[in-house]
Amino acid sequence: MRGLLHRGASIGPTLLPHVLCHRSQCTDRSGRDRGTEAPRRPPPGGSMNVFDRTMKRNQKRWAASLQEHDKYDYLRAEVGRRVADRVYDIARYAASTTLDHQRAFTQHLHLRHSVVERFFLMDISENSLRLKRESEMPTHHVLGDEEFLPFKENTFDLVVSSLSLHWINDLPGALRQIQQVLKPDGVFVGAMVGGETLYELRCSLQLAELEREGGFAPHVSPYTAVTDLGNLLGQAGFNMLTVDIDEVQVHYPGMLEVISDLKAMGESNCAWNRKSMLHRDTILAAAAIYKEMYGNEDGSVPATFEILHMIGWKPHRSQAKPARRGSATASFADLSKIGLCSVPAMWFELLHRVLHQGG
């Protein structure tokens, strides 16, 4: 599925890129060259520690404090509607929780009391949780980290996550925790960004840095590939899996507006190996490359977001199970023994017309 959004006064992108800083000065107050500072290193003791979660909490706190924070919810609202559609296709649930990212209430608005009776809204940022909206559902706000869910096992009928899992260090562990807090026959409905997200921005920055600085650093967060997602869900204990892909393309006046909106969404890069600043001439070169390679005839530039949707169920004895191996009563080899005389005359006549339609 492909969707298009056009950025007027209040439309832009989302998801996980970088905070790119204009480098107007090269030294700090002590006289040290900020461009030669040592790269950030994750604290020792973790095999999966790609993102600085403290930095992400600070980014979200700042974004939630903006006076016009609603202005930057366009993509999250669009994905939230698509996630809600998948919830409506399933069933009615008594208790639900959402492990949503900043401004999680956007998705909340698309779920009704007829579908979810009680709603638990969780976020890592206290400022984000304070951005309340009126809802017909009884709602409980929970301050917590998606990497360490503060819920008991077998608590919820439904867990929803919309555009939050891409900042998780231990994604397999987070999926296992989600499976544990679900009741038997409970369902997890999630959406996260995929590997082709913001490829225009990624390529433009890399080419500009290679040309101006002789090398490039990562400015866009690493993503999970769709080919890995099904395996991760299966390893976490889910069954009856569904994984599909949406593509949403947002149009901006230019590359600088893309970066500005990403920062205002709290979606700046928080990887430990991120580059703290980018030269001004490199940014201008990247903007020119972006417009030249990907620009539209009307002068705008696209930003593409690949959205991976997933549905997984916690096992229960009432669920359909595959037949026992070897229990089949017919073989594919037997199909070759079926003659034309066994095909109804009407089907044969229809096949004849199709094959000779152009004759």
The other form holds:
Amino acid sequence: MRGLLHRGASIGPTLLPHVLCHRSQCTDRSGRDRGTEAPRRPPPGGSMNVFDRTMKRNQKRWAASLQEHDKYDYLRAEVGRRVADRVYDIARYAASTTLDHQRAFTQHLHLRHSVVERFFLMDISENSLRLKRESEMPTHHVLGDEEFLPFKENTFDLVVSSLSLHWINDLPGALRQIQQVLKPDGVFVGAMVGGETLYELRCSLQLAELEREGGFAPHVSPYTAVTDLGNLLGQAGFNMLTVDIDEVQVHYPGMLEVISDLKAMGESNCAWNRKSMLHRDTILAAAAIYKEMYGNEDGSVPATFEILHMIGWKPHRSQAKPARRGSATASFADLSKIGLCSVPAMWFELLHRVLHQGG
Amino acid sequence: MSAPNAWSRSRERMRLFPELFSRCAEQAAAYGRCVAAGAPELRREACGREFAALKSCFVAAVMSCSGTRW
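Can you return the structure of this protein in the form predicted together with its partner chain rather than the form predicted alone?
Next comes the full complex, and the chain you just saw is listed first.
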């Protein structure tokens, strides 16, 4: 049984179906099962088990329960705006789902009714889903884990994910599930933080720990490099890939404000290998290093977020395929025959032909 | 005790950090310059003297700020 939610069920925001998963790994998802299930321990050194998803759910729940949670939504709003831009460029949908926090899209009404008819919002944390946001279009709220999508195959025309893929353990598997859940000729538009995100924070902490304690432990979670993203999407079965990088730099008064804002966004580290403490001397040292090495003239410090945008299409016969080998009618060598003075002449000829053939 | 548990007390203390840190900007800059010069082959206590100056300035700032303990 793949999941309890069926397409077509109308669910208001107050009724959240609890999605059960068929795999034994995730029986911990249901709050009621805790009595019968032993606490989940990480398998030693698993490459596909980097993040503690239960911890991430708790962090998101805490962040959503803050009084002024919308004060910290600036990054999500900005990235949501950019992703919505890309969706408008494609623009032709009947139903769509977002695999991420409610806040990124409906908060700023980025996706308008003309583009998207029905909206499914999925999140791992119930509190985030319960935050009421106005939206122009009918929205279904689904409580689920991005790694175990509770939808049937070929359900959606558009899947959007904004700033949630960087906490997924099995990214290839998750991308494959997204590809399955899409209809043929459906599109996946995603944005995740990756590459050199928060390199200032990472380096300051490393140098401070090196100088103060003689060694360092990872404090910032690992990210996907942009070079790997193309491979990942290709292996998941997407066609016509587009990957590009955007850099968002946010200025803060100091290192501690960076850390507290990240925590309030629900972006605290939840990797299994994170060090759970930071010495007070190291904090002082890291703050000094951050300010000196990366600080701006006005006294603020920057924090860089490298956003990797990706667009992938599910294969369909209407999509352009690479031409058959040997079917070329023009050669690249012809390019060298185009002289500088003949270019305007060619344009006029082309224009003449277009105008007189009626376009 | 001013607050219910150790976590909330330490969170209250950390809230003072930016203000106190700004009072030791000069020592912080000196320490930062030393580390930046030594990076990446930094050894333990390579900038011990600068850090000691920073720490004593910071502790003095804490003491002068309504007797809180750092």
